[in-house]
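Taking the form predicted alone, here's one chain by itself in structure tokens.
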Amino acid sequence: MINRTAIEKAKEQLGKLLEAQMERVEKLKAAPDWIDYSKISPIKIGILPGDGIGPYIAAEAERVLRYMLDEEIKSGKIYINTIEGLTIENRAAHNKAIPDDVLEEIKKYHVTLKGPTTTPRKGDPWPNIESCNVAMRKELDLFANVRPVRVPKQGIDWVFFRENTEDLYALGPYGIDVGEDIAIDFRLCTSPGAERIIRMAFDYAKRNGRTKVTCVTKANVVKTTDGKFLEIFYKIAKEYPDIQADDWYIDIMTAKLVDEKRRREFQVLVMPNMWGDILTDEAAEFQGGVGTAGAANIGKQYAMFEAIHGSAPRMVQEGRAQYADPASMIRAAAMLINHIGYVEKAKKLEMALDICGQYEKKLVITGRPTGATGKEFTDYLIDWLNNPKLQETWEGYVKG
């Protein structure tokens, strides 16, 4: 028997989401421009520690990120302050992604580096918080997750470009049970949102050489919303004659990276937020495991980078937080750099990178006292970018 009562709740339901979502498209399409970095003095950045391995990591990418910008905070270009209370028993106690006092100063800052922060699961004993990261995304519109993934050696050099505020991660949280035997959810897909995600990945091709844009999609089956994706790709790319545009579909793109043949063949790569979750955490195998990958999360007005993986309270408990890996948080903090204007420093600092992560190696993270500490990969990292033969030694690797 059909149960109507269920559908009229569901329908009531659906409405409010429609009627919030409208209301964020109107928004987007009235969203201030692009921050202008060239005109800001100082620009402000913080530094958010979050819980978990995330304050020693921190503390390691905050000391490279000083070192690679001494000159610029000594002249009062650039200001570094510590922004307080992001820890999961903070956000706990006021029972909230982000406590409004934390957001307020995290909006004092143009830019953020952020450690790995808690996000409860069932079973934890938290409260059942949204994830941190996906509610600074909203509050701050951070709709671009922009991963790069670099093995020089075997010609991989991916950048991701991945929706941050849309799709399953925006309505996730507000499916909808109609009864008992019936649970649905929603995917969001919106003109506005389509068109400033892969805009941005096409303007970045043309900025830095790239040659093509390769869309990731599953528009054969999620035929409204990918669908919807797919068409205002194709309609961009016809902006952009100089720069080769493609698609792929989720399942085989998942298959393509791992085909030393083909995965040659990407450069930049744009996606809703769903499949670019899933793609960028394979991608980062290839670079050393996410334990090695930034991210950087872009909105017009504020951007934040940060590690994309966990918090790993378990090496916490166990005593092993200072062998925790910095390299991922770097690599967001070079990608910091970079954003915010100065670019040599940031290949600098991504050459030396990739020397003592994937060429020279001579000290190897493993997570316990077997490996080293962060501290003494930290010091391995600045030793590499005093060395006078940084640049050779990258371009002899490259080469192989």
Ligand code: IPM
The other form holds:
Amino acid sequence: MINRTAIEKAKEQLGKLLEAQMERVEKLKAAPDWIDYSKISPIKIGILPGDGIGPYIAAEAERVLRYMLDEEIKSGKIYINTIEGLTIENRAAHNKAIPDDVLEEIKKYHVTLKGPTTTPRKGDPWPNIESCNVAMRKELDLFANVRPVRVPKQGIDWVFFRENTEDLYALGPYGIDVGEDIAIDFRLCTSPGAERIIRMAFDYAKRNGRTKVTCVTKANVVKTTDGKFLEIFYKIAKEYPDIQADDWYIDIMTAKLVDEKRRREFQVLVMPNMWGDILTDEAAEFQGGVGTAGAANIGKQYAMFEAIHGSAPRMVQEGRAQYADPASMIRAAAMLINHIGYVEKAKKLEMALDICGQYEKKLVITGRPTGATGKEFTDYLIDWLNNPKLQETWEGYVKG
Ligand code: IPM
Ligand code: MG
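What I would like now is the form predicted together with the ligand, since the data block earlier showed the form predicted alone; can you produce it?
Now the full complex is given, and it begins with the chain already shown.
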């Protein structure tokens, strides 16, 4: 039996979603251009500790950030402050992904450094609110999720440009139950949305001397949205004749990342949101796991930097939060420092992270009392930042 009432109700709901997206597309087309941090004083950096292991690793990341930007903080060029309230307890109490007053506060800062935050799902003790990462990406229009993965000794040097505001994520909370037996979700790709992330990937390649950009889709099966993304990719590629453009399907791409011979060929990769979510977790594993990877969520006006992993509530329940690896969030801090214009300082921090996490490894984090605490690891890192032989040592390791 065809349930016409359910179909009509679903059509109406879909109509509303489309109206909202059409308004959004108009806003995207009219959005202001890139903010210029060199003209801003002070640059305001907000720290969002998050929940679970978040406050533990955020404290270490903030310590490193303040150390790196000490001079600028003293001269008043940079202002750093903690923004309260982005915890699962407070979000649940307001039944909102980001409580209004917290969002208002966040918007007063140019950039934020964010600890992991718990994302509830059906059946959890929390109300099933939207992920606050996803909400923040949408609210601040942080359309580019930039995730670098580097393992110099294996020749791996990838930068992923994951679209951050569309795809399955955009309408994730707005799927429709049609009658009792059918559930349907929607996947979104808009022209301005695809264009801006693809252009950003090519611009990055051009600025950084990279020679190839790879697009990842499943356009053979998901024909409309991924089809559009891929079509726009090759259209924009024509504007960059010196950069090679190719594309892979997500399934074979996940396989090729494990292929030692082929994986070095990838340089800059661009993809819709969901494929990027999956692929960047896989990629981070080569570098030592998601605990070591940072992510930049970049928009033209705001930017947010975070660890790519979750809040690990189990570590807190088991009393192990102090053993959580802060390297992911410190990598995110390095990306923040780079983004606001202190390129050399960011490089230095990355070198120290490589030495401590991948080469010398005098202290190892295991997440348990068998390893170092986050605080001990950060002290070790700061010792290296103070060491005049930092660059020389790093170069020695990389050359092997
Ligand atoms: C990430 C995370 C988030 C995502 C979750 C926490 C919603 O996995 O940043 O990759 O899926 O984007
Ligand atoms: Mg993820």
